[in-house]
Every structure is written in C-alpha cells, then in structure tokens.
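One chain follows as structure tokens, the form predicted alone.
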Amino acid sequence: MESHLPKKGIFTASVLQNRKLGDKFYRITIELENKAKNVFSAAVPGQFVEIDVSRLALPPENHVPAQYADASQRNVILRRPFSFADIMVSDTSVVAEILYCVLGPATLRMKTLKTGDIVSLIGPLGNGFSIAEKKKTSILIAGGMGAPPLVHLSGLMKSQCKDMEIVVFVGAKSVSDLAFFDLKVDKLIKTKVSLGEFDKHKIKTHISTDDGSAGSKGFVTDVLKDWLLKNKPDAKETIMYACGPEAMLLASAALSSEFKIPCQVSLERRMACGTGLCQSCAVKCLNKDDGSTFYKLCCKDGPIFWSDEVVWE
C-alpha cells in the first residue's frame, strides 16, 4: 500500500555543534524537531535541505575575509541548499550532519551559529542515490566538497550490502582541502593520510591531490582510470557514484562510457526554491529513444542523474 505520509516539510532544528575544520570548512550537527522523524526516517543519501539564513547575523567585521567584505553586506533572501553527510534517526530524535565551506554571505552567516541556536529548513528534497544491492562492486568518486553525500552513502551501503566491495576515490586541490574529513596523517610519510569516515567502515580509499600534498598527485579520475585498467572489474557487476565539480563529473561520465559501467552523478545547480517552482536549475537531458533533448529540474528530478542521460556542456 502506498504511504500517504508527507515526503518533505518545513521544520525547525536546534544546533548541537558547529565545528570549524581547517581555515574555511565547518561541520554542523543539528537536531530536528520530533515531527520531522516521519519524513527524515525515509531520507536517502543525495537528498538535501534548504536552510533559511536570512535571519542570521554576520560575524564581526574583523572576521570577514577581505574577498567577501562587499558581498557580505547583501541581504540573503533565498534559502541555501546543503546535502547531508549523515542522518541518524532514533526513537527519540533525528540528528543530521552537514559539511559546508565558507564561500559567500550565506555561509559567512552560518559559521556564526552556536549550540542552542534554531534554524528553519525545508526537506528532505530531491531524489537521492539508488543503491544497486545486487552489484558486487561500488565505486564512489568524490571531488572537493562532493564528499558529504558519498560519506552518507558509504555508511548506508556498508550496513545494507554486506557482501559488496566498496572502493572510494577522493580528490582535492591540496591536503588543506581535505580538512572536512577526520584526517589521520602519517608524520613520517608526507603524502600518507587516511580518512576516518571511510576507515571506520573498513572501506578501501584512494586519495589524490592536484599538488601531491596528500596521496597521489593528479586528478581523481586519472587515479580511478588506472585502477580500472589494473583491476578490470566486471562492468555488469559494478556501479559508480560521483559527486563533485562539473569537470570531474564529466570525466567520470567519460569513464562510465569507456568502461561500460553505469554511473550516478550528483549535480550542483543554483536551486533557489528547492521544490521546482522557480525553474532556475534546469538540466539538459538526452532522450535515448530518438536523440532529442529536453530539460529536467535539478532540485525536483535530481540532484541525482544517470551520467548518460545528462547532456554535458
């Protein structure tokens, strides 16, 4: 019987912690009001929430980076979208973790949140990753801030798919851009670091950085291609999941096509409303039957798409 419970809602959440990680990254932990349990218990990795930051204060002027001094004075009217790094639902609470990077006036305001503060959010929104439980191997590719939904996905897959091999590839510009992870650094070997979020699930992780400051030097998709050539996984028994900058997603889509491995990608667009009303987050897609193109909305139809349905431009 089809459930008649609402799939999303407007909720308040209390800040449990807003921890600074490195120079510009933060991990915020929030506890949602009790009535959110019905919808968030069914949330899946890849979905997101829209947070209202319009009522949040700016940090003191001397704590505003020079490059954001002018932009920080703008009124932030629209909500901002954030994916989950984890959602923990118990009999008594719904706790969610969100990783974010300070990039403008909205996130400047978010970093002022402290324990006990209340925020308003809409969610869970969009469609998340679909877990291919019958596959033998899952490959997760995270670029930059694309890691949070894949951290969420890896934990769920590890609990649901006991016999599946999960391999993670993480890329960033430098080791400082991996600060939002629980980093473990080998002081004897400069480039040897491990990521606690994946280590705790005993998931194989390959790290690469553009400058070689952690892991292999180069793009994450180059490291993945070398691994695919060496390990030759059965394409019919393998699936890929990717989240990160558009150029990295395009490269992941190309590998999906080359190695005939299906790939789900998490796209990022300006999602002003998060519910499909404003039509601002159109994604050009391919009709595989006749080769024509049409548009879907990232917030409503996505943000998860199959890589071969997206027209990459």
Second form
Amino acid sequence: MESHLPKKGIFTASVLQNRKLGDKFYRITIELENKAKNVFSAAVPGQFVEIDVSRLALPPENHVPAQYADASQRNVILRRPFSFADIMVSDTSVVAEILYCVLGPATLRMKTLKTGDIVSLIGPLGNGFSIAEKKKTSILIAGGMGAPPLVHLSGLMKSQCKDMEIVVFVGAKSVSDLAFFDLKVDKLIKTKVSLGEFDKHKIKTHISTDDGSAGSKGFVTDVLKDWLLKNKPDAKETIMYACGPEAMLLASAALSSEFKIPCQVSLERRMACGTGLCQSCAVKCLNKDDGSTFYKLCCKDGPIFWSDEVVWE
Amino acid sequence: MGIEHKRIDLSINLGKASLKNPLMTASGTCGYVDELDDFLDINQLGGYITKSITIKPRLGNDVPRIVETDSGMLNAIGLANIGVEKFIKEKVPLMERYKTPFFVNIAGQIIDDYVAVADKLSQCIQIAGMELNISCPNVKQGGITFGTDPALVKQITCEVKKVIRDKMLIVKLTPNVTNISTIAKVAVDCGADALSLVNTFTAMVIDIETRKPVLSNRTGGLSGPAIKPIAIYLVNKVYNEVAKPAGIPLIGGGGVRTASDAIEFIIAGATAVTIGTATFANPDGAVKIIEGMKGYCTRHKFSSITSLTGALK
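Show the form predicted together with its partner chain, please, because up to now only the form predicted alone has appeared in this conversation.
Expanding to the full complex; the earlier chain stays at the top.
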C-alpha cells in the first residue's frame, strides 16, 4: 500500500484563505509551490501534514476566548498534525484545504494566518486510506472533527470508482459540532439537514447528533447499525471507513466484526514529530499469529489501521 | 574580513573520532540510521547518535508518551527499540551508505545487559563508538538510576570498557544528581573517551481536570529550549572541574535549536554539540546550524572552531 505514496519533505506554502465557518470551525486553504506541487498532488486521503505554528503571533487579548486565556500564555514548540479535507489539483496550482477548531495555544495562533502568509509544513505523512476499488459499497463514518479526511476520500472515490455506492454517516454532539463547510439546516424541520460537500458529489448522507439538534437523535454508529440491519449489504462487497473520536471508532470496530465488514479507522495520538523519530504516537496492535500485542506508530504505520488489528482500550 | 567564510575549519577531534563539524544528532530524536534522509544530507552531520538499543526488543510505555510544556516537552517513551540482534542485522548495514561516524546509544536494566549489547556492537566495523545511557533504572537495585550512584557508574563504565575493543566510549550523564562532576570524574577515571551531557530532567505534568499525571509513566524527561540555560551551566561546570583537567572532550546539548545555541555550548566547554528535540519540529535544522556556526567563526575571526571550546571569559 505504501509504494504509491509521495516522498515526504519539509516545504513552505502560502495561505490563500483562512476563514471561520459556523461557531467552531476554521477552513484554511494553502497553495503548494515548486517541488511541493508534485508531492502534494499525489497525497492520499487520510494522510496529514505537520504545520509549524510556533512562529505565529497570538490574536489580541480581547480576541482570545475566555476558555483559552490560560492556554494562550503557553509557548508552542512542536508542530501540529492536520489531515486534508481536500487537495485540489489543476493545471496551474495545487491547493490543500484543512479544517480545524480552536482548541489550544497552537490553533489559537493558527487563526491569525492571513492571505499571503507563508507556513512551513512537513508532509505528506502517514499511510492514508486504501480505496477498495472493486467493492460495491463503501460506508463512511464521520464523527465531529473526523469528517474532513472522509470528505477528501469521498471526492476521490466518486471520481475513481464510478459504479461504487457511497453511503455516508455523519455524527456530532450537536448541530454546531458538525464539521462542514456548507451546512444547510432548515431550522423549522431540524431533521432536514444536508452537507454541501457530499451533496455536490450526489452522495447520500445520514446525519445524527447526540442531542437531536440536527438529523436523527443518537450516536452515528447506532444509526449505522439500523441501516446495516435494514439494508443488509453483502459483507464481501462492502467496506467501511471511520474517522472520529476513539469511542466512535471502537463502536465502528464492533460493527465491523458483528457484520463481518472490513473497516479502516483513522486514529489520533499525541505526536512530537509526525515522521517516526520520536516514537510517541504508539498504537497497540494485535499479532494475529500468536495473540501477542505490539506497538505500531500512528504517524508512520498509520494513521489508518484495520479495525481488527488495533487493541481497543 | 580577514578569514573567508568557506575556509573556516569546523572539524573537531572527539577522542578517537574525527568529525567534520561539531554537530551531532542526540539519541532518541533521529531514529536508528537513515530516518532523517528525507530532510537532510546525513553526510553533512558531524556525527550521528542512534536511539537507545537494548539487549532484547522493547515495546515501550503505554500512551501518552509525550506532552508539550512551556518551551519544552516531556517524554517517557520507555526505550522502545528493536533490540540489538535486529539492529545489527537490519540497521547497522545501512550505515555503510554514509561517511558520517555513527555512535550507538546503549541502555539496559542490569549491568550485564549493557555489557552484552556493547560486546555485540563492538564487532561491527560500521560503528565508531557507543554512548552509555546511564539514566535507566537498575532493576537489580530497586530501580535506582545507574547514573546517580558513583559506585554503579564506576562498575558499568569499567565493565563496558573491557568489551568495547577499539570503539570509542561516551558516557551520557544525567543531570538529576546533586553534583554532576562527581559522576563525570568517575566515568573519566574508568576510561570514558568522552562525556555527553545532559540527558533530560525528570519532570511531571498534571492534568488539573482529572488530577492525574498526563504521561502514562507519570513522570518523563524534560527537554527543549526550557532546559538550555541549565545545560549550559552544567557543561561549563563539568568542563572546568573534570573535562579540561583530564583532557576529555564534552558533547554538550539540551535545548539546542539555533547556531547561537550551539556556539553557546562550545564556549561553555563543549567540543561537539547535539541537536535533539528541535529535530522533531525542524528535521532539517542541523544543517542550518552548521552553516550558522561558520558565520559566527567568520565574524569573530576564529579560523578553527576548536579554539572556541571553553573560551568563556
């Protein structure tokens, strides 16, 4: 699976746009130049970049949300990993799109990036999802901030696998936690929600929120289970892809083994480097031959794993 | 100007080894052999110190293994490594691709472990020397750190020295002691060809929401810019009290990010300098430091970097 991956490196890119979306999200688009153009045009959904935010300024004090007042006073020395929401390749340019939330001292700095600013990035990193071209049905399961790489994946699948049925399940705590660029919510009929990214590819989406503020009420994996019971997809012709909080991935892994449908999960770990040097992002995996456990690295061997190779804790 | 930039001599003698410049990678931040290949030309480095190698493979600690702090980071990786057998079989031959001298960091839980690893590695012609990581707990004596007990340092250095053949022996000192010079003196008396300092400072970060330590190991080693002034002080102390009188070179490090940081260590008394945590954020940083050192020598009219060692007024 790794032979087709582009060779990673350290590059600079210029910011095209950095905009707030809804209450919690930001979308940044960056243009890759020179050598990075070739490298990033071959990046695979699920791969990621490490962005250097250590040199960025903080927003003015009155623009720092109260809950980050403490965090804003901390220095940042390590890069932060971000997956791609899309990579747009044209004859003249290669543009990567990243979605992020403000969660601490690094992303607080990131939101101050302006058009024309130069950022340093290391990538593309990790293995990325592997598209099962011959399967009939691909099921994508996105939880909260886990959605962006699945948007990227669905776009690529739609263009590469014309006959494949793609079904998307998107869940979040509440409507404002749905990580999308183009969220259409009918306030009167809260179940009538659609996500522009998938709409434009004509991909069917099932939306759910824990509090019922958009779509159906409940966990995304419960909605998926009902769908699996009702639609009974042929397990041999079906594959699942999941990205989201670890509890959601665990539930996806359980559905994978219950319905015998293979599932790729995108994991998240604390990383110092993203390139396999620091060994901090360990993922406990199962040796199927003798039942022993060992560690893989999320940054290098992942972040995409088969759900049945991970030891869920 | 007096001295031309390109005629500055950065080469140094580190005990038995000749290095083309003073910059080395610090153990545990640069992988086994070739991991930095995507980011820099390893041949440009003065020397390369590998991650810790133990007699048996080690899986390492549970996650979280790292946490960022203000201007630093804590790690408790747990010496995850493939073990000496696999290292010799798979990694040591890769060293033949490079002209840079390789030093292998060795670790253990009992003195016999260190001796066994050193004995095996001493038979590899590709290796210039070994660095003893004595910041490990000694399981035979209730987990006391080898490097904090002069009697243990004496025993471990003497025993390893016996099996190391023509290889160079570096002892890496822990700063977590009352008087680092006492330990340094013991190591030198037992035949260490060079000393490296400092290893990380034992530290803890607490999650105040859960009131638990962030790291699964509870404590970890603090590295990064936060420790640099303490490391400079300790290098200068050991230089004055032990290294200079004995004529033994020091490898200084701790929070080195820039050429000025490296120069500061050399002025304090170091012959060579390691870059560690900074490599995580900037894997090509070492090459920039080497260039910057030349610039300093040009400005201050030092035709050779060796005359700068211990030049503190």
